[in-house]
Amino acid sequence: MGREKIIEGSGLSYHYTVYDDEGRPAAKQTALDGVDLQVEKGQFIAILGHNGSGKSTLARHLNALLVPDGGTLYVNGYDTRNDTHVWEVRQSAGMVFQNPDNQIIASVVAEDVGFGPENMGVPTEKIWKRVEQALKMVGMWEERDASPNRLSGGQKQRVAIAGVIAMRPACIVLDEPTAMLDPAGRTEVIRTIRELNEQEKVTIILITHNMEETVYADRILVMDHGKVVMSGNAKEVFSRVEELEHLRLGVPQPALLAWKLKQKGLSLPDGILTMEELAEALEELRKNGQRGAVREL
């Protein structure tokens, strides 16, 4: 029996209307296109494509940002349809975008953490508790009296991150979470991502384009031109490489080095995806009579 489903979409469709030169709508651009979405609490989802794909347009359907023209969504039971279960949608799916500076309103760390709690009548007292409990599980509890202005870009997204955490979500979908970051501000985030998930058991969302960021994904769902054209799990996935190469899409180093390396005829198994990975399955065919083939690479 599958757990509990937090997000239910089936036929999703969305049109951005095209205006001409003198601001009348000329046409309709298809940006959703029959996407069908299960999600079960505690789930880490990956939605990968390139710019365009619709991968951010369905990112604002799961908040009620925007709504489908057709098809059906329900967030926690919520149809995002319906303008009179708006608030319970947001409050069941928060959203993390790009920029953290857009999300950051407060000059103290503590107080743009409690902002959304308080706005949502929670009792002062409970607000700081939230606000010491997110921060902590962010890593930013020791920089709650700082201002934001202080931080790094990866601290920011951190801040913002428990921003949501503290209006107790039961998902957080994160649009491009990474994107403005640096090296080591990214892995932060994405490392705080996966502590929320395998530890908190939070429902996590993660849209992007960058291949390592799914790797520890339960599933990816890999989007082009408002449909989903792959899902799986990341052995399954970047097991692909040909055909994620044609969607303009890369795959991990790791996997792209053992994919070519079948190419030249070793018998490496399909869904290597680490480092590690590659070397133990190198020595196991070093072991298994392929030494001099391995020694040649």
The other form holds:
Amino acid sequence: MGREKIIEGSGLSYHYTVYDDEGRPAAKQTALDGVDLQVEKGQFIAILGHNGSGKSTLARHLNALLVPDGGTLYVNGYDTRNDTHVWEVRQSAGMVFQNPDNQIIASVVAEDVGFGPENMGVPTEKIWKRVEQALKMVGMWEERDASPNRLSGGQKQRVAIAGVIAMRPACIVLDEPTAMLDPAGRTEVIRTIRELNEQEKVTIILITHNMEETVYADRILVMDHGKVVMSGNAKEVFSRVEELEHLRLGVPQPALLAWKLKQKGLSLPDGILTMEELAEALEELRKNGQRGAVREL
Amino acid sequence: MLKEITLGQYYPGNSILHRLDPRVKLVGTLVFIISLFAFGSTSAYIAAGLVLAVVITLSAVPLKFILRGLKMIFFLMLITALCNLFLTPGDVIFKVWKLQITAQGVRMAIHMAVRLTYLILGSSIMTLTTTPNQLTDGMETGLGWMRVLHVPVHEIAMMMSIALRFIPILMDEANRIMNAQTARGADFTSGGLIRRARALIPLLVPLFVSAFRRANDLALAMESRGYHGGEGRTRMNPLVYQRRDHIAYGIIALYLVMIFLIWKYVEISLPFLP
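In place of the form predicted alone, output the structure of the form predicted together with the partner chain.
The next block holds the full complex; its first chain is the one shown before.
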């Protein structure tokens, strides 16, 4: 494929040093262990794993907040280990964090979105253009003069995403952006992310422990103990229900239901992920005269 | 009780005061505060009060918001007034046991209370009509010359704006912790001063821990958005003086002259003021 590679990581490893009570290094804990990661322009990648699987550590590498102990990582062609490129790397891979409150710096929405471009030294009129464009992309332009404290969690997170977009990054890395939101905010943020990817062709790397959010990703990487243990598109990954349960990751409800029905002998197609798909497949079965089998269940 | 501090809370609007250059507002507030302390007389205070009333009307900020800031300093004001009332030497007009009230004391107490009220109202108006970012921008540009003296102007301005942003969040958090502790039987509202102060310890410890955690997160977020100090930074809202700003400077100068003249030549003695 001739597509531009935005992230190229191979054999990435990283260790945390654990200190004892007196502050001496006591043990090393492996957070990343030989991770390979390739992301192409315009892709939507989801990285899935439970707490402590190394997914957040990986996210911080993409932004050069952490540097790998072993292996190499190129972000937009820049080696993250090279100190001189640290700002280019950070501009290339914009980060959105978990807590919506702790990443909004300014007290007015528009000023916060302008913070990144200000740091980059973008001329004033261009900052405003970028801010307007970014806020319109996430649907928050109406709230540009509001105080972040008056916004809901989902809205705050959309402002944070706009703040990153305004820096014109090559890709956006979202580190559990919905973990602290209510269901409504969660849907809102995921919808925004999807729209950005589909309409604006923004490259997305979504890090999460929530399966439902990864359904629309082009590729899912499942991490456990610092390693990538599964990789593939949503249909491939979610058909491996038993392995996922073993990794303490819940499969999305419709997929789980479809899998269980199949175990009972219904001939459902592979790779059902959403409620609509499941309903359609069941309707199909009913039409094809397997009515008895459905009723039996 | 913790939610009611308005100092440093921007009230969105589009009044003439909102549109003024923050440097003008900073200078104006400073001049106003200095005038309160330099020219303390009943006549000057009445004049300053009238000016303040005009400014408040111009700001189009609901009076409710402005007055909220006063509640916060009510006790400070009470203590100051009482100290002045009882501890100022002079002509005794009232005496019980060792406590005595002097005519000068009454005067001082009232002046002090008025001064503090004006001070809070004046600075509240500034912070209510200026976004903290504009405010710190104003300080940074207005005081930029201090960098020659190795004063880290940008850093101080950035710290201030972040502090202002997080005050309401930490207030909310304190309230939440307080409710959680109350639900488990903690008592913040009864007992003497010492007991109440001691009851605050289980509130402050988790608050500090959370503040540090937030600071850590924020530092990460700022770094990942390319923040590397004031060097090479551009501004989203660069400060450019408009015609109205020059006019405002003129008005401020006029105010200073007027209040000086009133203080010097006009004397008002109110019947209830000795």
